[in-house]
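Single chain ahead, written as structure tokens, the form predicted on its own.
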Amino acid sequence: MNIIFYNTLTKTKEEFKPLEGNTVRIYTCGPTVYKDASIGNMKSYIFMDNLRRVLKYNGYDLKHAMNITDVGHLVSDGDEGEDKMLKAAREEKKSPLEIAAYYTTKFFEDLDRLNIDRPEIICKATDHIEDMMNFVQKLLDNGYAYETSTAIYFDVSKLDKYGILSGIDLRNQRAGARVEVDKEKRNPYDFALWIKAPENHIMKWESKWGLCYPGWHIECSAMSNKYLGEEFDIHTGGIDLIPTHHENEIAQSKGCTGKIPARFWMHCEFLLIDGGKMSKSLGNTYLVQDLIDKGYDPLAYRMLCFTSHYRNKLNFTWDALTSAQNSLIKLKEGYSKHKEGEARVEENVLAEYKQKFLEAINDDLNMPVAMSVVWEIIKNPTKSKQLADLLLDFDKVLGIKIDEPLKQKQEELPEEILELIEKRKKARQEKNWALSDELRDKIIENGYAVKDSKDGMTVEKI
């Protein structure tokens, strides 16, 4: 059966078919290892993992890479202001690459507990510095960059198009650069590939162009280059990276090859709080382990992405995650059900259940239809191990565990208690042990019991 992705590249939906044999060869940009990555982010990290199931499940072989930014990248994805790197080290009283290390594993302890298949290739930033200057050498020596006193610039007027991926009007663009607007720059737009690092910038490489460090967008260009090759299948990421992260990747790949180096982008929409944007200063940025701290499963935020299709919005609120973990309780209670029944059924209904499930899939990742195919077979009165079996199968894209209890039960707590878990997550990442114990006893003594495992705290009524 063919499969259909929507195409960033190309507006439009086409067929998809790997570039050579049977190996899909896919790039996604992870993440800047500075902080906690939030729910929002996870989005991204599930329709990543949605993408990686429904291709192995049509056969395909997978060699897939994704980047860790522990280099540096700017407070605005814009590629200005202050390096968020440094930024947290200042803040934590960290080195960055303890920062980096920190939330590198916090990162992956993330994808396990929403059951997220990682990549084949995971490549840091850092283990690839070499890799990055060659790229900027060779961008050089094809005369689309060019050095000033504080930096090396790609120059966008040598290609003969910018905003290929974004459609993004030059004429109304403002400079933006790793460093403050550089007055030696040819073009306003112009961005850097490689920084000159000031005497009190912590990361910072030996080069030909003396002690520097690399551009947020050239560390993506250099890894999928070296890893994938000049050409591969698809580039996935959130819709936030088009107009400058992706566009600049292309950009780059165009300077050093003169190609394209993915045929697909694909490209994951927001998530929404309460209808609004996520933000620190709202107090609704939150993390897969507030959602355990307030009881649910991780998998029910799993199930509440797959009533949204990825390249829409999803509106996150607790009602809606209440919701969704009710339904995945029912979902592995349907399962049980069938999983104990003894009828039979006929091979052509399971086929049309396939078939239906199929067709959603590799419609670009339908995840809402297929759901309603995964219902009807949960509501269907004949109870089978057949249909058990089928639902096993198709827990391979979806990724649920269909087949195992949930970790935990969805309990609401006090406000008090919800208090003093806060306080107490605090402490444990400052290591105020002193006080992390100290806020524990209030909450033993408040009639609930506090357990500390590698998922995180767990607090239940005793």
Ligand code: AMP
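Source: prediction; values computed, not measured. Residue numbers count along the first chain shown, from 1. The term rigid core refers to the most C-alpha atoms you can superpose between the two forms while keeping them within 1.5 Å. First, how it differs from the form predicted together with this ligand.
The two forms, fitted on the rigid core, differ between the two forms by 2 Å or more at the CA of I444.
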Given for the second form:
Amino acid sequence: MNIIFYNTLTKTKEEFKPLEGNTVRIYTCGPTVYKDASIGNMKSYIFMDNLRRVLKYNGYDLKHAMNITDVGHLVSDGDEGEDKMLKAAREEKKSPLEIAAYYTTKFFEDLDRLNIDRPEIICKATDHIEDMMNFVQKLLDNGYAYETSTAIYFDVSKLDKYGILSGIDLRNQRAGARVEVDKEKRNPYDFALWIKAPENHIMKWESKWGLCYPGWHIECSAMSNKYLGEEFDIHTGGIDLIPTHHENEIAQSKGCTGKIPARFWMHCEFLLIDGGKMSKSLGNTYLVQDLIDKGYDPLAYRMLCFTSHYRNKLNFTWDALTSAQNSLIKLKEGYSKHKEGEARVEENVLAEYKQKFLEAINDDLNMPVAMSVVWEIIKNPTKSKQLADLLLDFDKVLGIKIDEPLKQKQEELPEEILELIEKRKKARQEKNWALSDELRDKIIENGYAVKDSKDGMTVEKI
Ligand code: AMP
Ligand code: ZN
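Please show me the structure of the same protein in the form predicted together with this ligand, now that we have looked at it in the form predicted on its own.
Let's see the whole complex now, leading with the same chain.
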């Protein structure tokens, strides 16, 4: 069956076929490891994983590279500002490499918790300094770069078309150009490839241009070229990377090889929190650990991501996560019921479900539609092990561990609350409703919420 992906480069949905043989070569912009990755970042990596799983489900092999930005890059989108890694190192009183190692480990822990498969190639920027230097030299040789007293810059005016990904038109931008820091820059949009390090800069490398450190974009061009070649199949990242980072990656690769490095550019829309931006100052930057601490299975977040298309914004609320977790529980229960079922279903019924599921995932990873097929199977009154097997097969794409129990951290309740719960359970068994209500009020007075359902009572901190 054909696979259709939306390509940011052409702004259309196109049929996908690997450039060479059966192997799909993918590059993903990985994390900057000077801070914890938020659940917003994780939306982009769940999308990346979803893409991998869909391609594999269609029988393709993968050669997928993801970088780890452990050199830090500058605070603002341009080349100004303090290096993020150094800022974190100073605040946490650790060396930049210690900071990077710590957050890299935490990042992979979160990937595991969300059942995100790791790309085949994980490449750290600090291990590829020489590759980056060679790339910069090539750009100088090809006439796309120039040296100033502070850096080696990419000259955007040398490209026939700068801005093909974001549609930015430099002719309209130049007049109202943003603040220029370096007076030696030829054009306001020229960006730094290689920066001459000030004396107090910690992370710097010896090079023919003196002690330097890389600009933000060069690592991805150098590493994608090294591991995947001059032209590969798909490049992914979050939507914020389009106008600067990916535009500049394309510029660098075109300057070096004359080619746009990837045929498909796929971008994941942002996660919003309570309808707005996630920000440290608003205190609403949540981590996977926060979800666990509040008693959620991290895979409930995966389910939440499947409620909207990856190219749509997704609004995170705790209520939405609770619904997603309830759905996850129902899916697991539905799977178990089918697994125990002894009825037989017709082969054509199974084939029809599979066809609908494939059509959805191959239509630009349409997970909301794919999930509706899953629900149809769950709700099928004929309980059959064949349907359970089909769900397990679909779980190769979903990655929600449908056949495993929910991983939920039970909150440790204080002794006096546990006692009240036990007494209330007994009162309810004895149908002593007055006492049950009295005990419920006592639990609430102690700062805990009580929820009664057909499965019993749950108590959690308010
Ligand atoms: P960073 O570690 O900041 O370089 O970001 C890692 C990835 O997460 C990039 O692909 C970003 O585009 C993506 N990203 C950052 N914030 C969000 C968000 N709120 N929603 C979805 N993706 C995000
Ligand atoms: Zn990148």
